[in-house]
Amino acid sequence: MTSVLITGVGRDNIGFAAARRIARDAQTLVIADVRPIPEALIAAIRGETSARIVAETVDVASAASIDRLLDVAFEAAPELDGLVNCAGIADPTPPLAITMDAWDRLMTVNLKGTFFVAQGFVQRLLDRGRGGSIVNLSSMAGRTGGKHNGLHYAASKAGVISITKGLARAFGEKGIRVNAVAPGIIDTVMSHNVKGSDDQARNSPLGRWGTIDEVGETIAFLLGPGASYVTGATLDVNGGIV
């Protein structure tokens, strides 16, 4: 990887961990979130590295916002060749209480947003005649149908696995790899807000919560040269639950 764009970068989430890990190898990081990224968070990501970090805002529910982010990212780092799609939301609503509006919002952010950021990124790689690597954030729920974290959330993350496979098949010959990670019970605010997470984590074969850094390492592996013959894959990071 040369330079990387990461969406969904917030304090102590998976996007943050991915950015902090990738900063050790990348020339430039473009990080984005729906909220402005504070300087303290940028400094925590940079750490002791010499990586150049460009912070932007993006609403992945908006085509115009996605296009603006991608234009800014490729202008800031013309050599950009990596994308990590971490932007997403959760909604632990029981199946019979899910409304159409809630379903549409979650699908728009988690599935449509992931696809259209990836689509725009791939198009810009093709326009420049070069390959690259994409990692999409799915979830263990996308494998299982979910339990407490919302059936619509699980469906959106299953969709991420599907578009990952489809993009990998469509653009592999162009040198563009597309993979996903499916985290399980990870120690984040989002996971702690889901009923039953602690029991699931403690009853897993490894008997504990996963960490954002463990997911970040997996993302960096898939993004980088060590996974040069890996595409269309979804790596499970769930302590053996699935």
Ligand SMILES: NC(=O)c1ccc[n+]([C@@H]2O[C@H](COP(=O)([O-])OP(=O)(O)OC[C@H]3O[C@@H](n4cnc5c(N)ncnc54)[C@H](O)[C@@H]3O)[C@@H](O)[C@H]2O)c1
Given for the second form:
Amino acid sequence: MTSVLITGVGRDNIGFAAARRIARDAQTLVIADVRPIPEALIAAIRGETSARIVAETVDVASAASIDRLLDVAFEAAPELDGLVNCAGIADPTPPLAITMDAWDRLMTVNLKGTFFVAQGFVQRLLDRGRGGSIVNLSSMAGRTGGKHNGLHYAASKAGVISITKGLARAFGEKGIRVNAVAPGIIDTVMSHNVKGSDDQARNSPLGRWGTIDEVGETIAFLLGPGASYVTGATLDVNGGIV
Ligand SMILES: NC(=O)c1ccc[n+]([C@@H]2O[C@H](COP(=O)([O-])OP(=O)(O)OC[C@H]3O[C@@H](n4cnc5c(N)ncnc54)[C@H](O)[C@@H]3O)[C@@H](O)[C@H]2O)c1
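The structure above corresponds to the form predicted on its own; please give the structure of the form predicted together with the named molecule next.
Complete assembly follows, chain above in first position.
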């Protein structure tokens, strides 16, 4: 990839690990989150690369905010051809306690947000007559239905697998690849907040939690030229649990 936009780089998380890894090979990296990105995070990414780093805020639940981010990103890096959609929220509410409002919030950020960032990105690639590559963040829960991490969370992540396939089919002939990563129990705040994570990780075939860097490597692979004949795929990064 030449230049890449990554959402969800808000703390020491999967988006941050992806940014650090992708920065090694990128010309410009635009990183964005709903919260202002901490200076220490930006400095840590800069420490890995000579790539230009542009830090922005975005609320992927807002069409206007997505539009603004994409305009800023393509202005800063007209050659932009990579997108990683890491922004997401979790909500471990048990099935019978999920409200319609909580359902809508989850779907708005995780599914609608992922789709509309991708839609705006693809439109801008097409306007420039260029191909590109997108990686979306699904989840092991999207494969299994989840258990302690929220049925609505799992449903949103199953939706991400579907929109990944749909976009791959729609725009493959334009040279745009779209893939997803489905992480399992990764050593992050998000996973530590889910009941039973430690047992599940220890009882997995690899017998341990995954790291953010292991997910970042997989994202970089799917995004980059090594995966040039891969599209519509969802790659499991779950230590063999599923
Ligand atoms: N951590 C895991 O074990 C795990 C497992 C499976 C899937 N995932 C998925 O990977 C992605 C990253 O997870 P993570 O562990 O790094 O979680 P995280 O909570 O650290 O990262 C998500 C980021 O998205 C940002 N965000 C939330 N709402 C937003 C909005 N409306 N607009 C823009 N940004 C917003 C947050 O501020 C945060 O920085 C998520 O999509 C998550 O569902 C994580």
